[in-house]
Structures are given as structure tokens and as C-alpha cells.
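A single chain, nothing else alongside it, follows as C-alpha cells in the form predicted in complex with its partner chain.
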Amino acid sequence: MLSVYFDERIDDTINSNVIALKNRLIQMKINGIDAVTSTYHTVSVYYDGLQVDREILMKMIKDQCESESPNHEFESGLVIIPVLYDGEDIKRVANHCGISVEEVVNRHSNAVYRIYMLGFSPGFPYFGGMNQSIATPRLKTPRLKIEAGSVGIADRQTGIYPIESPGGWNLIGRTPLKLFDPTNQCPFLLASGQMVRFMPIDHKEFTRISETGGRTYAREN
């Protein structure tokens, strides 16, 4: 794998330059590249070095690096994610933070976050952006399951669990919305780079979006 870093920093600038330049890797589609990779700061380029000569692979990304034009795709408009606001610890949360539940789903929802980077667990967002006078620190103990789909704090970071899985976030609610989903011919439902904001919705349309399959969702522009 050969990596290209960039400042140590969470950045919404950086994080652009980051995917620009992961997309115009994918783009060139080098042989013997299985796959370009991005984080928070990183690109990762995996390779065969049976398959494609280090140095020369190096040269390309040194090139793709120093273009002068970066070539920034951003994604229009804004991924809506529903979320009913029913977790078990949001009265935790607004305790925590002195304020009332409807105060918490407020701020919650009245950001626009960026997902960053997905890792961790498939379909997993990294978001930016969260108020931080809600940031609350994890449980003590975690849950040993967690439903996919539940939306959760820990301490100053947001996060929504793709699949069942064990973890120590304050649940605030939960979003009908299916962020990984194997059966799906795209089966993941966000990428880095992407704009978010959530939507408290009620009972009644988060069983009507379950029923449709959990894969519409409105965009806004």
C-alpha cells in the first residue's frame, strides 16, 4: 500500500483535497491497483507489486499530487437522513447537557455535517459537524447490541451504527434508512465527501419508510 498524508488534521479543506485526489486515482484506473482508500487526511493506494512497478506507481501519484488543476468533484446538494428521536439515552444526553429531550433533537438536527471518511464497520460514517453542546461521553459499559440503524452521541462525535453490533454511544434514535444493505445493487447508501443533515420524523413514517425498504431518501439541493 503506498499512502499519501496530508496535515494531521480534521479539516473540512484538507478532507476535500483528500477525495479529489482519491477520485482522480480511481479515475486513471491503473492495472494492478485493487483498490484507493481515504481517510480524515489519508489516500491509500493498494496494489499488487507483482502486478504494477512501485516506483513508477509512486511517480503517477506524485503527479496526481502536484496537478495544478485539482479536479473537485463535490457532491450537489444534501443527503436527508430521517431519524426518530426515541433512544434509550437521549434523557441522558439532555440531563447531561442540561437541556430538555426536544432541545437535543433540535440541535441534533439543525446541522449540516460532513461524513468525512466510512470505516470501521461497513457503510460506518465518520461525521463533522455535530454542536458540541451536546457532545456527552460514552456509557460506562457497552452494549453488547446494537440495532442497526440507531443514531447515537460519544462525547463529541455523532454517529449512526450500519450494522448490529456491540458499542458504547448514547442512543438518541434510530433512522429507517438502511446504510448498508449486501442484497442492495448499491449497497452502500453514503460516501465520503457527502453532506448530511437529519430529519426527526414520527412512528408512523419511520414504519412507512421500513416498508418501502429503506432506501429512499429525499435530496435536497
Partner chain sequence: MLARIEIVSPGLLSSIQDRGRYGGLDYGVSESGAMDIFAYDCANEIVGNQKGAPAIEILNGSFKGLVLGKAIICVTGALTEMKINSVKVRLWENYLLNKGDVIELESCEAGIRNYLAVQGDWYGLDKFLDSYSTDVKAKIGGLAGRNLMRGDVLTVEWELKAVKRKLATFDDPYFRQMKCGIKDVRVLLGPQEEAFTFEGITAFFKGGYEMTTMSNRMGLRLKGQMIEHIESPDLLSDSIPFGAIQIPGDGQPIVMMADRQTTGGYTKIGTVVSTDLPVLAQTRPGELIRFVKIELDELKKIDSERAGRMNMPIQKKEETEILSSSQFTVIVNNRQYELLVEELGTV
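The form predicted on its own is what I need now, so please give it after the form predicted in complex with its partner chain.
What comes next is one chain alone, with no partners or other molecules.
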């Protein structure tokens, strides 16, 4: 594995450069590269040393790092993620922050988020841009099972559980969207670099979207 490290901080510009490098390396379709992944500020290249020489690969990656090729991440507009704000911890978040449940919903859904990376579990999006006034510590004792689609807050971050799994985030709601579907040609619904806004919905709308398969979402110009 070879890794490229950018400045170690959470920053939109740094993350854009990370995603741009990852996309260019993927588009090059270099023989011997098994996978290219990214985090907030790193790009990792997994390769087969029997198919590609390490020094040659390092030179190719360095050339791409120095490239000023444009990064066409995504079409303009926000990805709209519908959320039913009925999470079992939403009152805990409200009490911790000294505000009402309605205000938690308002502050969480009025922010514009950037997906910095996917990780932890398949398709788990780490969002940047949450209103820090609703930051809430993780649960002292993690739950053994959290349903897929659960929306949570942990300290200064918010995220969505794409599959059923253990976790210690404060659950404030759930989305009917299916973030990870291994049977789909493109298993991940979301991707690093996308801009997102959460949209409050009611039980009726949650059921309607769920019945469509949960693989569609809207864009707002």
C-alpha cells in the first residue's frame, strides 16, 4: 500500500484535493492497482507488487499530485436526504444542549453538509458542517444493534448508519433511503465530496419512500 498525506486537518479544500487525486488515479486504470480509498486528508493506493513496480507507481502518483487537472466531483446542487426525526436519543440531545426537540431538528436540518469520507461500515458517511450547538457526547455504553438508516450525532459529527450494526452515536432520526445495497451495480448511494442537506419528513412520507426501495433522492439547485 502507498499513501499520500495532505495537511492533517478537516478542511473543504484539502478534502477536495484528496478526492480529486483519488478520482484521477481511478480514472487512469493502472494495471496492478486493486483499490484507491480516501479519508479526510489521505489517499491510499492498494496494489499488487507482482503487476506494477513500486517505484514506477510512486512516480505516477507523484505526477498526479503535482497535476492541476480540474476536479469534476459532482453536478451542482445539494443532495436531499429525507429524515424522520423520531430518534430515541433526540430528547437527550435537546436536554444536553438546553434547547427544544424542535430546535434540534431545525439546527440539524438547516445546515449544509459535506461528505468528507465513507468508512466505519460500508457506505457510512462522515459529514462536516454540523451546527456545533447540537454537539453531544457519544453514549457511555454503545448499543449492540442500531437499525440501518439511523441518523446520529457523536460529539461534533453527524452520520448515518448504512447497515445494522453496533454503535454509540445519539440517535435523532432515521432515513428511508438505502445507503448500502450489495446487490446493486453501484452499492453505495452516497460518495465523498457530495454536498447534503437533511429534510424533515413525517411517518407517511417515510413509508412512501421506503416502499419505493429507498434508492432515490432529490437534488436542489
